[in-house]
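Just the one chain here, laid out as structure tokens, in the form predicted alone.
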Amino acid sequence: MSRTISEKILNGDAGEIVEREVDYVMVNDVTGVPAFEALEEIGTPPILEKIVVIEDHYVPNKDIASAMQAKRLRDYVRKYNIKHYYPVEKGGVCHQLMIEEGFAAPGRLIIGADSHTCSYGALGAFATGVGSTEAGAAMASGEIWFRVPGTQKITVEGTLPKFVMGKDIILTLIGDIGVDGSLYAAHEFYGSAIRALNLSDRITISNMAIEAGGKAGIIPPDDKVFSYLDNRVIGSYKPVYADEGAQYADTFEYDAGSLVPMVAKPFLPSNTSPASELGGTAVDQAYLGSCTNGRIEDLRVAAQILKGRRVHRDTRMIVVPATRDVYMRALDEGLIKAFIEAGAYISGQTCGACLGGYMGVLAEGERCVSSTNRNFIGRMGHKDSEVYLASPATVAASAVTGHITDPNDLD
């Protein structure tokens, strides 16, 4: 019988139950702690080898609390002597650490306490969030079972116009199915116009597949793939493609020049418009980061919109790379002095403002434009403010203008 990529993976039908070995569980400084009290609790030897830890969302820590959870997932790093662990000073946001460090790769199997895990799509993994119990379990038996997902075939057909971003064809998606259009169903994406995506802009898609419900978000993996993982990948890896005639539950189809920058506007990812229709909405602050549009290609797009401009008197900019390498690449190729130039504030990584964690929280009435992935209610802090969400490229035409703005329609 033909299958999907999510089912040959899963080595099963849609709908089946199956338990499968996982190829690595990561989990972060909030999911951490709880994943181990789990481990304990079963009280089996964690297999060393799967097990990758990674503080993100409170680093360096914000206060008393957040600095004992970090200590608490230490002192169980330090336990067991895991060996794939990345503190503040090594690290970064999990999901593009996972990436940038060869964990991901094609064809593997990889689950994650953290709903967007699904990011290692991008290189043709089945990814999934699973919450730290179950991440505690597999740390113990070295596997977990699945219902096999239903797939959804989206296909990008042609050339995209100018700043027209993964960011914009992922909440195009979204806008037209909303957020439960793909209840534990796999996305896979197809067409020319996603062939000619970069990495970085196949991470935002998949990222974002959990905003529509879906279990996991697959792009083929391609020559790009390959060559990003040469000299990075650890082991081997086999790239797993579907088969001609695999069954999809859902067919989408789009031309690709007919897409443009859009913008999720409170209080869900679905609530989307295109950023032309929105000139009139002034913002107060400006958000460039996190693991869905923190890479240093996200960073090179805002930084070329902002040359020779400076960021509105009215509203503040702040770019938060994902992980130490995309900011030291963003020191060499100039790109931290270009937004220090235009009057942006730079934050080392984290995950930060993302979450409503720190380092950017709005305040009662706020409004922020940004290139993060949710957008509910006090998401990024008050309950009372907005989040919009926008690419790159739109978050940095915003910060010029203080309004939310098309790229295209600078000056």
Second form
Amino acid sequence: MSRTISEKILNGDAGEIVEREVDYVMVNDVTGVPAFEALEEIGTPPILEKIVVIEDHYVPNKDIASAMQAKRLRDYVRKYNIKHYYPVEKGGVCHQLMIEEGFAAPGRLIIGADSHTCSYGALGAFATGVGSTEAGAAMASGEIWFRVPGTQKITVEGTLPKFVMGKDIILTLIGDIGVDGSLYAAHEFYGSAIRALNLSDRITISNMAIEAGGKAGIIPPDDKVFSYLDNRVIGSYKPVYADEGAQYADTFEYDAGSLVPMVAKPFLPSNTSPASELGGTAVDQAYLGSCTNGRIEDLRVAAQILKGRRVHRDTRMIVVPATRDVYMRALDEGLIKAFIEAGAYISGQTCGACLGGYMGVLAEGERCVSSTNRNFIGRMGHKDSEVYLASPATVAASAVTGHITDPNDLD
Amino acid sequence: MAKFKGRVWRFGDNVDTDQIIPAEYLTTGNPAELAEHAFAKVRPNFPSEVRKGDIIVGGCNFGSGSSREHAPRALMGAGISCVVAGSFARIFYRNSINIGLPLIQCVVDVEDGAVLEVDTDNGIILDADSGKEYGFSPLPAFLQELFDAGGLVNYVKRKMGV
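Hand over the structure of the form predicted in complex with the partner chain; the form predicted alone is what we had up.
Next comes the full complex, this chain leading.
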């Protein structure tokens, strides 16, 4: 029978519950400790080659409680001699690091105790977020149960207008189908506009599958993926493509030329409007970073817009390179200097304020335009603060004007 | 397989895990400690007023967002006996089944403070005040087996023979 990419990687039919061996299981400093506790409760040795531990959420330690938690995680890392371990100074935001370090590759089955694990679908992996207990169980047994998802096929044909990024594609889709429009389902993306995207923009699209309730956001791998993985990937991999005649639960088609810079207003990623319609919305903070949009390509776009301009006097801009590698490249390319000269603040690599952790938490009544993935109530701080999700281009343009701005409308 | 009777805490659609347990409290996995901050931003009276056996009723897409298992842990720590919702976000669904928080997928029209009787053996929810009954489907067989084993840890131990 003809199968989708998800059905082929999971080797089952949509709706079926299967138990499958995973290639990797990733945990971070928030989800890692409960995972190791589950592992110890099971009581068998961990399967070391499958385990990746990455500190990113509350490191460098933000307070005593997070310091204690990170210390417990490091104690487990030493106890079991975890070889794929990345302290924050060597790593950064877990999903970008999983890709940079060559864990994510076409055809692989990867789980992570973080919901944005679906990011690796941009390289043709079936990757999905799980909880801590099941991450710990997978450390012990190497496998986990899945309900094989049905698949929604999304096709974007044509050429994207200037300053329309991967973020705008996925926000448009989520705005159309809703935050539960892909509940239990996987995405597969096709079309000339998707093929033309760089890997970074594709990762943004896959990253936000979960914001539609999706299980995976998969883009069929091509030469851009293969060349990225050259001299990077750990081990070998085998690309998986959908069969001719595979059954899709839904199909959605978009004309790339009709897409515009999009913003998701509080308090759902589906609450979208074109950036050009939100000009009256002043912002206290502009945040550029996260697994969604903290890559070098994102920083380049923002720096280009800020060139010769300054961050508005009533707005603070915070730039958080996703990983050490992104930070180093930004240094080499002069982007860090450009951001600082434009009036932005630069943080080291961390998940930071994306989830209201630290390094840019919002006060009561404050509003942030952010390149991150969630704008839930209180997501970045006070319950009466607001987050507007947007692309790096829109974040940079808004930082300049002090209100939400379509980058095409800058003077 | 169980019966629950409890007072309802009524929520709407798309209750995300940031609402259930805000990220600033994710420095412990202990259910009782997490319960002290459950719904801190959206229903600050919840931790002090919740009683053992209470039932949460949500709309669609309950538990959306983050993978934090701290969300069902916080609800278990608060003594919630089960969550009834029109639909559940997938990671919250997995986490709850894996750690033993009963979830019932069913659209129920009740207000805050109503009393529900949930019979998972027969798939019936009774609104004790109005007498109205709602039917629901049991878990898929595999997930029921996992739940009945006492959760994922016990299931895996049994499967691995440890």
